[in-house]
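To begin, one chain is listed below as structure tokens, in the form predicted on its own.
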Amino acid sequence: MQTKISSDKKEVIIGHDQPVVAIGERINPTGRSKLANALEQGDFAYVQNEALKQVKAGCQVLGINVGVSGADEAALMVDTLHAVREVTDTPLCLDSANPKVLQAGLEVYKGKALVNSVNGEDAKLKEVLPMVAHYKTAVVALTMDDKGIPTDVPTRLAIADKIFNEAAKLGIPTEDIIIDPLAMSVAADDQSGLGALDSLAQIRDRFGVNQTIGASNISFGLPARRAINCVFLAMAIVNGLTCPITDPTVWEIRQTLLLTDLFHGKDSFAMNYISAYRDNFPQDE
């Protein structure tokens, strides 16, 4: 199964048989107070930097957050869209938990966008799901519902079966989802990584979708982070994740991605993990 987004001028396919898709998590404020404070004066060359950046590190769609205390986020949104679309023709993801934002995005995206997200809220899926519907975008969809997030595998797909359900009912198709089966601390619960790797896995063996996470929620409150989510990164591509909200100017999280790659077959005699290293260690030619 194959989701496909576009800016007007790029297409990224993401499926099972792809490389792995990297989603760049940097443009989004929270715990970034550099980029929270550019966002807050309208300094979008500091954006913009941060969108090339992660193209540069193999970022194939670039996650856009402007959840800035205080400021209109739906105007900052447009605004962040434009900009970001002076420097690069990258698909984007747009990410807001208030629908008026993401609709303010939609308005002015040219392309196909992913949108993040929707869940199994009720009034989450009659606000978001319609929007889906209207501009033809792909979606992001939380397990987790009005009871909020479930530690339990079966009631994530019980959740995920609810919204494939609701969203055919607008005839969004469901290549057009990708579940996001969350990832929370291990260091809060020693059984989450479990967790959420069984859940991709079931996932992936029940509906055959693709499936996103955030992979550093992994690692919060403990030591050699960047260690722990790479080891998670590799384990959840082995269990059905396909486009991961990461960094990969991060070179530790970029080479787990490119190695992943390599070792499922998709990447012809290396030379995508060779091009990269040489890139990050031109003094070892």
Second form
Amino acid sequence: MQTKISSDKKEVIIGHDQPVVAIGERINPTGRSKLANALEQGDFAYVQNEALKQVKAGCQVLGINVGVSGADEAALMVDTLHAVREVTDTPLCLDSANPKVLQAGLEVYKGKALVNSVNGEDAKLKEVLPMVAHYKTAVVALTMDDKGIPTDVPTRLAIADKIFNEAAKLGIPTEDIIIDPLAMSVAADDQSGLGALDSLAQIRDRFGVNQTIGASNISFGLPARRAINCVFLAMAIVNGLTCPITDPTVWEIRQTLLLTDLFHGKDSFAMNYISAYRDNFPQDE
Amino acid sequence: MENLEAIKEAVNKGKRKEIAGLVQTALDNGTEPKVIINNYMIEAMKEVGARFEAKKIFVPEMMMAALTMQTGLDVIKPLLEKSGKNVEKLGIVVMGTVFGDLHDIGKNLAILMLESAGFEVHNIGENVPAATFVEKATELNADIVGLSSLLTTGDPHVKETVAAIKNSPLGDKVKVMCGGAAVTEKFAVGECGADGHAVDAIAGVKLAQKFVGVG
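Could you give the coordinates for the form predicted in complex with the partner chain, as opposed to the form predicted on its own above?
So here's everything in the complex, that chain up top.
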């Protein structure tokens, strides 16, 4: 199953038969005080630089989250979308927990955006899915609902199923729904890695859909987080993750993504890996 | 004495299998439950907190220590109930995740650490409306209310909840502390008027101790 996302100039195809698509996570002020300051002060040059850095590191989609406390998030979303579009035609993933912000962004976005996110909560389904249908976007769907964030696999499957059904009622095709089965810190629950990996595999096998995951939660509370994130990413990709939300400006992350492509026979003569290496270590030439 | 030091060591190192036997022996030897808890278990957790702060140990080790202490407390509790005696609590804390947010891991970790420090903690769950925070804090006669918020869209709810508590008859009798990835010191204290902000579970314990005038 393929999910297509686009800007007015460029289309990206996400699929199990495609190389992994990295959705850049860096334009998100949560835990990034410099970016939060830049957004607060309308310093879009900083945001544009973040966009370019990520594109250079191989991101094919850029996440855009401008949730800064006290700011007019809808206006900021619109301004950020324009600013980013000035420097790159990479398709964008509009990320907000506030549907009004998503609406404002979609109104000005040219192309088929990815919306982040809907989940199994009744209110969310009611607010977000009609927007997805109206603007004909793709959408990230989190496997959580009014009862909370499940740790087991069957509940995740049931929530995914519910979201597909609700979406179908509005004519949203299944391939436009990208499931995020939510990976939580293994430091707080040593079974959460297994739970996320099993969920990825079972959701892939049962629904065939694309899946994303925010891969850095997994390492919270443990030492040497970078290696943990890379190992988890690789295992998750084997189990059906096709478009992680991650940060390939970190070389090891980029390397992990490229190597999973190579090991899956998706990198002819290892050329993508080699050219990324040269790009990252120019002095070694 | 040796046995009591072993209790402290067991909590410190998270030896869950050994703790029940050690506590039972101490009780059989006539050690006061209060002494076991305050002088050895809570002392051990103080050391655990300090090592976590110094990045010498990590979240799972901290959790194992806290769970070991709880296993030990399970041996003591029936005895306390039978004698009708209660171990004095540092204070009563009501903890919840703000409205619109379902995250529970960080909050539950903070609860575990507060309990291990000797607080009586009431977990009022996730997606908690401001009015429920006030209601529960009033009903439970709380000294402290802890808010967790992991989504930036939770900001208005943090603000609303802090205001609801401060404007209620509880007023300044109740201290409000905030934590979670979405809240900063500047926002929680500066903009919302909370009494404090904690970056992690151990900082939360320290803040709570400050509020009740210990530690």
